[in-house]
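A lone chain, given as structure tokens: the form predicted on its own.
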Amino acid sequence: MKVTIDGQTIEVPEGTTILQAARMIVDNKEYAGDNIAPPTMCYYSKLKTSGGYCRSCLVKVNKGSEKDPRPMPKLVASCRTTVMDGMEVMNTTSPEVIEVRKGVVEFLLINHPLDCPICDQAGECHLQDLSYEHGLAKTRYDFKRRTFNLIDIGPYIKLHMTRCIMCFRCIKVADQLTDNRHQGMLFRGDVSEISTYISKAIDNDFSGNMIDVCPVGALTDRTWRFKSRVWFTKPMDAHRNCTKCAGKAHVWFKGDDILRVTGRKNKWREVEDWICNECRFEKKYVTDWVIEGPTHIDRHSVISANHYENLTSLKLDIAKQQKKLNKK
């Protein structure tokens, strides 16, 4: 099937979202740039069910179809449209997307506090990037804003429910990648809340996952919690042999110590492969991990000041043009 989309086309199977042939689209070595493909916060690739909640990958379906040209009367979920043969798609391309956009960054950050400067998640957090793009200086919302006090899930990771946005990520992790859920939402409406059952908490090999995928700082590793901020670390590639896992992660370096642990994830955030608590949270020597190198950051992140791959041709550039500054 045949789709273009702020006038890209692709050819993809049937079956693919709108926002699967955009991610295809951005994949594809002779396109240059990543915003032909919509923002997400809901949506995991890796997690059956997930996307449709939080509305930020909302796009606009001018042609429906080679068969049925008519354009889509309501703007629609890229992550759960399907696209049809000569789907034209307009995402970026169009003042209405935007401005929508804008609309549901406002929505999410009615009851998210504004406390970037403490959270830990700040400099890698999917709300910040998405509320610099679309969001407003102020707020309209004049009423007080909901909070919860902090609860322990397990002895490793620390629920900060006030900064919650709904996005059901860490109850899709619970529900296909642990043995046991415990956890999930409460109540309704405005009232809703992440919160573990019968005050259980979770207990099993592979529930730190809920914080690789949490796009907010909502939950954070209580191992990790204050010891410094994302910029300063150096996330390197490491694997060690595991028998619960494949042993594959990024292991973040302040000095000479491993501070925190975490998947490695792709260009789109999402964990590439999921990596047991004992990797996690116990492993935390040098001499537990094979070094690999430094990871892949993307040179818009925070993460990559000072925060270099390749250091051999990172001198010889320099030299380079020292070179050419002193022939001038």
Partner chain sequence: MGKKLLLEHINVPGIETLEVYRQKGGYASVEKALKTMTPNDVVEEVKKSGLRGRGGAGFPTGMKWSFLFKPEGVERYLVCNADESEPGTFKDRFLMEHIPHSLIEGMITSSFALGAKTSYIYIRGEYFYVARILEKAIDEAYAAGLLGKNILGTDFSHDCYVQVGGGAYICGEETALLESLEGKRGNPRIKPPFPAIAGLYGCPTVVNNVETIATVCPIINMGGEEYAKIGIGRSTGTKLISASGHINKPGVYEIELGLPVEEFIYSEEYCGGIINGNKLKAVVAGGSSVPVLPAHLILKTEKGEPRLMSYESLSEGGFVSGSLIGSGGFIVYDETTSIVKNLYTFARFYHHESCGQCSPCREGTGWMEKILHRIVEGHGKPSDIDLLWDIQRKIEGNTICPLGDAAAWPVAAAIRHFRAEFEEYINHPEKIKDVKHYYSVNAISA
Given for the second form:
Amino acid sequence: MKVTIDGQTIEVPEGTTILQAARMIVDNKEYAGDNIAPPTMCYYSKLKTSGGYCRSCLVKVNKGSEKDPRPMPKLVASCRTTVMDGMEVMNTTSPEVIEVRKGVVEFLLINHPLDCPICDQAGECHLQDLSYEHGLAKTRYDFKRRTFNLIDIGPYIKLHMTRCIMCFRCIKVADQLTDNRHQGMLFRGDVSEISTYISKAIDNDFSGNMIDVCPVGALTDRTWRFKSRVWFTKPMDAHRNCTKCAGKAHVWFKGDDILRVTGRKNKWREVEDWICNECRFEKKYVTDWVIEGPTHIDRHSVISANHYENLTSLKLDIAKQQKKLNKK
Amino acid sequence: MGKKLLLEHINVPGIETLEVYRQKGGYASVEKALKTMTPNDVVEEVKKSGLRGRGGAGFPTGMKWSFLFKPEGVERYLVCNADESEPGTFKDRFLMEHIPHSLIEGMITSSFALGAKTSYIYIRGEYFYVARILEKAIDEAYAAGLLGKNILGTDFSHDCYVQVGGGAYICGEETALLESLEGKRGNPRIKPPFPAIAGLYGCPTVVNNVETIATVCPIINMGGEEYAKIGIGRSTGTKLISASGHINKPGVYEIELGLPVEEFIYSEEYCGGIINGNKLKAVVAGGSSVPVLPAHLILKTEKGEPRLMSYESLSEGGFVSGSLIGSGGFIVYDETTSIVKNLYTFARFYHHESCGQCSPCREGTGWMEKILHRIVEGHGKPSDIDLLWDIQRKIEGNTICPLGDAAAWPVAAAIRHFRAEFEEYINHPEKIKDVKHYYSVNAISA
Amino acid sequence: MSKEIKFNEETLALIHKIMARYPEGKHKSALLPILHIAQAEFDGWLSPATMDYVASILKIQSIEVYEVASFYSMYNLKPVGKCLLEVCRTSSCWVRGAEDVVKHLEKRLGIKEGETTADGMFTIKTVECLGSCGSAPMLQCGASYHENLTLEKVDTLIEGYRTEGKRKSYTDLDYKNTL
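If the structure you just shared is the form predicted on its own, then what does the corresponding form predicted in complex with the partner chain look like?
Then the entire complex follows, led off by the chain already shown.
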């Protein structure tokens, strides 16, 4: 099936969503320039039935298919819409999409506390990035923002509901990765909350993955909370022999100490393999891990600022430049 | 007197019982369909009738039925949407309470057409007492061999159950209703797949409104073509209208589609005019979601033609000067009404009823309510009107289900037609400070 | 007040009858009706213990019950008075004096909307459209719709309930109380 997104055409198998097709274009073509893949706050390819809620990936379909070329009357969620042969989609080339996306960002932010200076997620927060790339410079919301109390979900996870944007990813982790789901969505509308109702400990080997899937700082790792800003730590690819999971992780160093362990994330910031709670929360010694080397960090990320992988390449760049200059 | 198909026998004593209902010709459509027609014949008659969904969206029922996926060996379901919650609408309650068998009869005939062995009537929880009336009617139908195994000695067997909801407007959205019927939160599903392919328990399902299903009976009895002669143009048949607000005779009226709006409001047969002989200010013609129209646009279209009670005429002019027939929730406001305060009650409603799944509706409905509350309290800012306009525009069309649109349209229409009133609230809050803008309860009822 | 959270045989039979309405393995469908029954049986509200008990009957996780009970407006997650007076306040009721009804109730019962009288008899709650727009203003108490209210009717109603002294539930059989 052929689909064209912002003028880039790709052949994809039947059943592919617009979002997946857009990501394929980026993956295949080393596409330079504006990101052709719509932003996602709730979709997560490894979680079944995820997506459709946040509306930040809405795109315009200006040609439905070769057979039925009519445009779709409304913007569609690219994460939940499958492509038809000959479909033409507009993402960042549509002013309407850009305008609506601004609206979505504003809606997601009106009740968000904007407490980034004290939030562990700052620096790797999807909402920060989304606001920066697609939002308005200032808010028009001048009412009190909703707040919730902090909850400890067991010894390892802190729930900061005030920051939650209700992407449902953590509930899907609880549903799909663990046996007995204790945590879910309570109440409705803008007072909905993720909760266990009676603060039940989430006692399962894979519960920690809900921290990795959380796009904001609503679920944080209690063994890492307030230890460091993320951009002062250096991630390394590492592995260990684990009987419960694949044991492949990113370990985050500050000096010689491992401050936290997370799943390995790909360029779409989704984990490659789920990791178990033992690897995540209890293996914090260098001797626990076989270090493979520095993790590749996108140069746009604040984390790359003092990351030596980039410093190394920067040094090489400088060396190259100097050589060129010397030649002249 | 206009044609009456659903409420013809409304005043017959005992019409809620099976005995009297059958004396008045009840269950004839079941006899006719099961004994002399094939399921496909029934679908064809409904198609010919031009019947459009009476729940609000107005989608052709016959077409909806023909979309039903029919794989071998997979159960199919008919689900009746009796979750009537659209402000201004109470016709389904009236029909179920007074002539419960008309719905049960429609359920059997429609299920036969669709090949559904089981059907459910999902009724809003607040209508608990009506659920009991329906259950009693169902018991009577079982006892008379109209439900259960081999109905009326034919091969067709069918079971029908009533399910009560728990209090949530959103369950009137068909996929939220199915979720709720499965014992879950009433969160609308992301479509596709549509219920016709994967509905209740993942099986092909048709969801129809109470009035729609009840109307199948007269259609089968008189034939689709005869039915299509009633009404006007593509608005065939009769429709139940729930009339409320500042009128002398609030209540449920069955009208032939095409009746002039002016006649509906002022004639003694229907609303009986405005209370105290006051002037008409505005009308919400099809339940709270549809755009409010000022008096001059509800009585006549922009072109100056009389506005009729029909799908086409009420939407004439689009949202610029028209509205929608919606669910038939006809709310009349007289000259004393504050459109701004009234809009605030709608905004509060949608905020309360948003399920919270998708961000524009979850956050936007609450924001609009807060702004309107500020305006009503006399603390509005001059920029609030444009802000409201922009928020509704960013909700509309961008949500998972139509609740977003339903919350956005009334705001847009009120600003479109009554902007000056908003400005008055914002610029001269002292003028509205002590005005009640509603009738004291004893002023009308006395 | 607190009795053991357990349905009697008769109620259990009813619950199993309700569960049988749904196909094999789809018994979770019975959750909403069972919660109504549980609320009526156990003091008019759903405590965590009651919800856990319902979960055990349906063999589902407790969280699945909490999620549902907290979504719908008819389930009380906190104790309420014996008579929960639910006054509709949406458009059609508002234009015909719903605010007067609420103010009158507040004055008469000496409590604010959302509060319960000290004797545990009445709770005032404002609700959104109950589908009684043509007979506005109205209030619901238990299964009963009280329509075309006047302040006098409200007084009579309150007196009647006070004399009766009984808890009113949605599941009550005396289905319609027309004043």
